[in-house]
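As structure tokens, one chain now follows by itself in the form predicted on its own.
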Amino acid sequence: MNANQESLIVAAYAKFPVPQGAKLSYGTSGFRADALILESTVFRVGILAALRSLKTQSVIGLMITASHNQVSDNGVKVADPSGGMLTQGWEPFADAIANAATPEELVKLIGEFVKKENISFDGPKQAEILLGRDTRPSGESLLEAAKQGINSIAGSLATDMGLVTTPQLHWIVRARNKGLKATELDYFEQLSSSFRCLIDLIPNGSKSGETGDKLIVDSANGVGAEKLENLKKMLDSLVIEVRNSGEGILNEGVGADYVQKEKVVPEGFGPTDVGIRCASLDGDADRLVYFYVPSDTGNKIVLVDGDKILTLFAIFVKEQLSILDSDDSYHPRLGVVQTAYANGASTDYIKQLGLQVVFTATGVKHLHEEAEKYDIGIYFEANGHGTILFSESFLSWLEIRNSDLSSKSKGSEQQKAALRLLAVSKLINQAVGDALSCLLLVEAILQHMGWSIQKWNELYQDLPSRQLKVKVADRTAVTTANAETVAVKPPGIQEVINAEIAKYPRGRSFIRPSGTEDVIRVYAEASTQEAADSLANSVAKLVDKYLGLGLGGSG
């Protein structure tokens, strides 16, 4: 790194000093925090988006978003050129910088790295960087951070997508990393035209069943309404009404997480909607969970969470493998990947389907990785965030399949069925999870089956279950082993946790550290709400006298 590049970033940097006090680090899917002290952080991000542009010498995207976080908090992520999350490797060097005092240490840091990953300023393809923003209305100022910092690094280009969802994003820059069209409208376009060809190749007498016409979408008051009134004008098989589309507070009593976390409707939902099929997007639409509200008495729901959607995906695409299984020559590999939040009844279903399940921590940078080593691989939390992976060598295959059987028996059963997985490898992200993009595999697939809602979330029952957290000094101090289902530290606490547990048929319980904030999380399920409740209680008491500040546990 030559004195020029160094001066331009000593320059950028009397701009974004870090807050006093301030300490950031990149959790599960980014930093996150308080708007108010995060430009100093995305400024370094955009340094970090460029040099990884520059050593990978592909397009990177850079997202300002705090997801499902409250409207005053905002964050920032990056997309590697593969579109899913920035490698895991570069993590550190992400924390480094964030916390750098003076502009001495920042450049000191960044060097070193250089160095270290052997990046060239002078290679055949200078950095580039795709921006994008939720509608937070501290996204201009920090868009802004980001710009200066990919400047800051001579020759890099920022280009600003303006408002769009995360995985909007994430699949832009895979497909421009792929050579392929690469705009929004490309994306719109591949999306409803895959979901029409599902549609099209729905069997004789499906589209007559109890799917019912009108899907409700609460869109959280975020960046997905716009999108899917967008995508909704290209569907003509499919009723859609977007609902808390902006005139609520972003992600307040409404959205994906708040519908998943306290199973009660959103702002906008009532007694007229009782039996309608309802769905939530997150505020930047990376997050789908359905429900439905089950009478005009109260304000409860029956959820239907990521683990019943990614049981919809599993049932559908076995069902396609096994109607195309008479090529000896060729077994895909189907896995399903789970965290421990995942409902055991859901693990247990899908594993009488005869799927191999395995397990990750938390985090979808986790569970992509995982799900990478199938041919097909199938992941999602129960907050409603996954997608399926195809491998390049299965859709190789399929293609040569669905010609061979084009050529031999065209219109075939298994002809469909090898048009269907193609159709799904397109409709679906899989860059990231996606919000919009399962929506549409969702509704073609139920409509494929001829089944309502009710009838998809009867597959299984779900064990009761209780989430809380407890505010710690210090999240470190607990560690995990397992896919988080074990405590090692601190010493003696798992074996507590295990006493509690086996009080309670069916109990299972678990705790982890927050990946953005300073507080364990605690997770129990049990055999009625009652014993759930009460494990979870019980373990966050533990949690407490371990480790806590005698604030107790909280929803």
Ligand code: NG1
Given for the second form:
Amino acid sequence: MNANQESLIVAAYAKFPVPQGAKLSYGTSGFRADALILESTVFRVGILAALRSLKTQSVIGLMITASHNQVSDNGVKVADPSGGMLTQGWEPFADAIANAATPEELVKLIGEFVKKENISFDGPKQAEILLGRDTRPSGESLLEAAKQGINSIAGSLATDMGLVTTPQLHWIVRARNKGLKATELDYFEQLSSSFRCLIDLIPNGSKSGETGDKLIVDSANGVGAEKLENLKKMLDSLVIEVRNSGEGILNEGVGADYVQKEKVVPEGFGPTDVGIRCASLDGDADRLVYFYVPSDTGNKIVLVDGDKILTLFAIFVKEQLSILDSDDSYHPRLGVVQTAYANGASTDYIKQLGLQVVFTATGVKHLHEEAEKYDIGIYFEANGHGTILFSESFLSWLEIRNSDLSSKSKGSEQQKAALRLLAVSKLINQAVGDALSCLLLVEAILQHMGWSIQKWNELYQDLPSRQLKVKVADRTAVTTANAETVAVKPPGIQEVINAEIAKYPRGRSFIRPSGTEDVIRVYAEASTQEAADSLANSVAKLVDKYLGLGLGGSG
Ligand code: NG1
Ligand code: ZN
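The form predicted on its own done, now the form predicted together with the named molecule:
Full assembly next; the chain just shown is listed first.
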């Protein structure tokens, strides 16, 4: 790093000192905090994004959002060249520069890192970063901070993509780096045309009329509302009514996180919606859950969560693969990835379909990494974040198989199955979970099957479950193993949890430190709601006993 570059960083630093007492870390979803303390962090992430672009000689994304958090929070995360999350190897550097308390320290950290990573400032390509943000009022000033960070690396280009959903930005970054069409309009066109293709391929005689006429979408008063309105204009076989499109407060009593955790109707929904197919997006439209309002139950809903979306996708993909009936030369590997929060009934059901299920730790980057190991890897968190990944080799095989079939038996069921899978691979976001593309795939599959939301929900019945949070002196005192299902520390706690679980038929429970809040999360499942509540409470008491009084630090 030359002196000129150093002085550019030092000059920009003056406007972005770290607020007193702030300690930030790049968690499962980037940096997240009260927006008031985030400018200095976003400025530094701008620098990081520019360095990442120089290192990879590719376009990088920088998204300003705090997803489902309250409106006063904000956050920032980086999209890698593939459109996926920032490589985990760079997270410690992100933490270090975010907390650098003087310009000298910042320059020193950057200098050392640039050397270690062998980053050249005079490579063939200058840094190029695409910036996106959600609808939070703090987004604009944070965008400015990001630009200043990027511009403090000489020669960098920052392009403002305006208001976008998180998955749109990731999609655009991926497309840019693959040399594909990469504007927002291209995104809408690809989604709508592949959706149309799936609808055109619905077998004659399917009872698609039974799916129900209309879908009502709760957009969490977030960025998804406007985007869904735009997408809607390009779809003619789908009636969508968008609610919570900005008239209320972002994520307050609305949105996928609220609906999934509270299992009650969001604002703007009620008794007049009984039986109708409804869906909720989160604040940045990367999570999706479905629900319906049953009759006479107050504000309660029947939740159709990420696990059930996963199950629907798995059934459809498996059906197409078996129609395609692979020849001897190629056996596509289909796998499902879940976390310990997946309802046990969903896992049983998917295994019973004959599919392999793998578990990873919480956080989509872990699920994504595991799903990439398959020809078709389907992953979902119960909270509604997930997607389907197709391997390049499988897609090439599918293209060849399709043209083969089209010359030998055009219009055959086999060829239609190949075309359906190709359409799914274009509709579904290959970079990250995307509520809008998942929504279109759910709608296409329901019409294909001729299923109502009620019929879909009846695939299996969720085991009653309960999630609790326990505040502790030090959440790092809990460490886990086996995809977070076993607590290794503090010593002895897993044994007493096991003894509790043994008291309940179909009991299952685990604890883990949250990556986004200062709490230990407790999850419990059992054969009745009372039993699940009681198991969760007992385990929460054990956590409190072991850690609540500050004993945890020594564990
Ligand atoms: P933490 O706070 O680490 O449990 C939560 C969600 C994750 C993921 C992240 C990122 C649960 C139980 N946990 O993580 O699945 O979505 O937020 O937003 O829903
Ligand atoms: Zn989100």
